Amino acid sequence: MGQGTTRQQIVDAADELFYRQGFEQTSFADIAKVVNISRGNFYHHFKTKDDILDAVIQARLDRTQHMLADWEQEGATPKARIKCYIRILLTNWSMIKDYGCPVGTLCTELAKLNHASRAEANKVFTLFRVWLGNQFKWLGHAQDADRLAMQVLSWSQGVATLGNAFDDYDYVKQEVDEMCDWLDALPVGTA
């Protein structure tokens, strides 16, 4: 095995236990058994646990960055692409249901650690939230882009916490078609 396919494992089994565990639950041996390497191995490709968390919130960004652009070939119209954003609840519900959102967790557990990496985690929202502005700038919102940008996150991350919380499929299904509905009666704004 390839030492840039050995990192890019240790990277991915750390994202997966991340989410799954947490941040602070997940030690060097729990992502050094996943991977099946020694730990001399492991410190060979990341020195600290913070190294680590570095290059799972890059891979973040950069998946996330990836979908964004995906979500611009798939979405006719600023509402499709916007639809795109909401329905990720439903697309993802099987993991959601059992571990929370993957970017609201992780950005929770650095906050209540206080750690450095806070605002590096926060910019996977940061990619959501101007992305979703510049949906609504062309829908001709655009001194309310940011605003209704916030207002998109703020509700799709209410909706996955209560529906991990209460495990409730139709719950989130039902939100997720208020929201939709929402977009569809929000005018085409003017500026």
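Please show me the structure of the same protein in the form predicted in complex with the DNA, now that we have looked at it in the form predicted on its own.
Shown below: the chain alone.
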């Protein structure tokens, strides 16, 4: 049904299911149904369920890195690039409204489980954090770069959580606009 090697299909299916149902709530049977393989056959590709999680996190890290690299080319200015990030809230709204932010919800779940891969999952946040920080540096905010990056991260996390809870697209749209306005008003210093 899917594409790529069986291993890749397992990772892809797990990636989506972990997002939609949560990690613990997703069973081998769920994944097997999607990939159309027998349940006992997983052992040949992954020794444990945690190994699948690690592979999923790695895939998300790779995907995120590619996305950030694309934004660097797509956006002419640092501000335009940061807006690419802000706008994911609208781009992925149909998913966020039902399942929240894929990064935040996984980190929260693994924190509650005190899972060994918690630190690895947090690296996705770090990827965005560093990338956003670099954009602010190029805007001449070398000293505040990380603080501003965290501000943008935190803003979008809060909006995702409340947008999800209240299922309110208009609120999210309004906040995205306000974040863009805030960004536009931010003075551009010289490096």
